[in-house]
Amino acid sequence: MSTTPKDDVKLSPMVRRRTAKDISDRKGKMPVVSLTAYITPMAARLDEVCDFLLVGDSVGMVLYGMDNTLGVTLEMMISHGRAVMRGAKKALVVIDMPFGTYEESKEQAFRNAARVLRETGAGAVKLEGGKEMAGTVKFLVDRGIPVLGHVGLMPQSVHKYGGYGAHGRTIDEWQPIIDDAAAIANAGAFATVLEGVTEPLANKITAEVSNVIIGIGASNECDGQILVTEDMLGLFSFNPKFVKRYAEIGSDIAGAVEAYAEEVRDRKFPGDAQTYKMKGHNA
């Protein structure tokens, strides 16, 4: 098993990649821009614009058609992490720790997180959980592993919560989420993803918690934003409330495939421009 990043994901010494500290220094400043990435060409496209790229366990649903993220493995995350590192040269790359790879103990979390960073060359890991995971976050950070937290709606707890509904819709629901965000920040996470919470709660957490708060389905007052790239590009027919579509590539793909199929059936493709000719012959 490889214990070092592949040669083709190493950076040129002339390129400075953003670090977790660069992101943490953005608290209260210019909002942080982030999107998910799972493959090399997409990472290369996003790299010039995004401050950090998240290799999310959402890969299970987006690329593999899973119903949720629970079936994603550490090996899958490492493979996609390497792919993203080959395409991204400037953005910080953060890799999700999948379900079951960090909850058992601090030692399990460190062992698996260290493997992820060692075998991909990425700059940080992300894990879900609030107060109950604060000790683990501190354990990792104290041992040199930058951590991005994730509180509010936590997809890996979908069975516990019975779905993906928004949190914090009543004042009574606020304090546990505030306490979770504060605990993860105090444990040393450089930033925390705050997912699926009401706007006033997101505003309060962003104002009161010391680290960078990255919103998804939260508030534009958060310190930054993240979306699943394929969602915001319109690849799927389902569109969550918190997603704004900036393109409709699903429709574009369908149209392109239909045009291709029509030309194949009409024997218009390949045409002269796509056909090899004999040397020395005009025809």
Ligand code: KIV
Second form
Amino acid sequence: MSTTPKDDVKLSPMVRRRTAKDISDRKGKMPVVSLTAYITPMAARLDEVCDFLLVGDSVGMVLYGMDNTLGVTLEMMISHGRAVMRGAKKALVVIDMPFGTYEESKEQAFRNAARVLRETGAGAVKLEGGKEMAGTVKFLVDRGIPVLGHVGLMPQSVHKYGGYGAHGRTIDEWQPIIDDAAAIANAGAFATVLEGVTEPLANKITAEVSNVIIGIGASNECDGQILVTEDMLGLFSFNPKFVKRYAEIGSDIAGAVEAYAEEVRDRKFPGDAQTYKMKGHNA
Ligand code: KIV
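Other form of same protein, the form predicted together with this ligand, not the form predicted alone:
Below is the whole assembly, all chains and molecules, this chain first.
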């Protein structure tokens, strides 16, 4: 039996969570800040600064060690979506629709997207695809499901493209990507992730398309940016050109684990501060 998030999502009446409409109103204004989140404590930390958090299907690669995102299931997304909703109280939370859960028909997409929103309490879903998915995006939006599009490099199509290389390196590659972005905007997506395209193409799409364009490996002229949090924190070994590392958490962890191991071997941990004493003895 499916459960609803009613009990774990307690929002103070004073805190209004951002909505898809708040994001779509930012076209041409202050850049939208977004990052991925998969777990409660990370979501709580990102919540203060991010306009929206994406529970990306990158969770499969980042947390589960998968080679690509194709093995991620709806159940995984719902479980991580609920965890993120427990940590984030202000940011809009958007949940990725995993491969195979929305492409077959508009009805399949609606059924699964509705389940995701119902069981997580999140405010929007993301799905990959251009012109071929525009009808589905419109179907969902018309029925009350806010959609974040995703065009350009689409990781769920890795087998079609044969890798994760940048798109739009020659002018003759541009028009289909522009048409994809326009189709998803016209279908009513409140924003679209534009991934892995050359800078001038990203600038043209941002200038010409009506909805908010969120860049990743695109351009700083996009209406906002997103990165995979573990990439920018140096916690995940994947390090493409478009990732800037703002921290080296991976080496911090290695250092902490080495210090712990040394103290265990030297019988310095646990120390007095970490051990329970009998009553009446010095604490
Ligand atoms: O799955 C994901 O994390 C994404 C972002 C990289 C945009 O789609």
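Rigid core (definition): largest C-alpha set, two forms, superposition within 1.5 Å. Because the structure is a prediction, the values reported are computed rather than measured. Numbering follows the first chain given and starts at 1.
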Taking the rigid core as the superposition reference, indicate whether the CA of Tyr246 shifts 2 angstroms or more between these two forms.
no
After the core is matched up, is the C-alpha of Ser237 off by 2 Å or more between these two forms?
yes
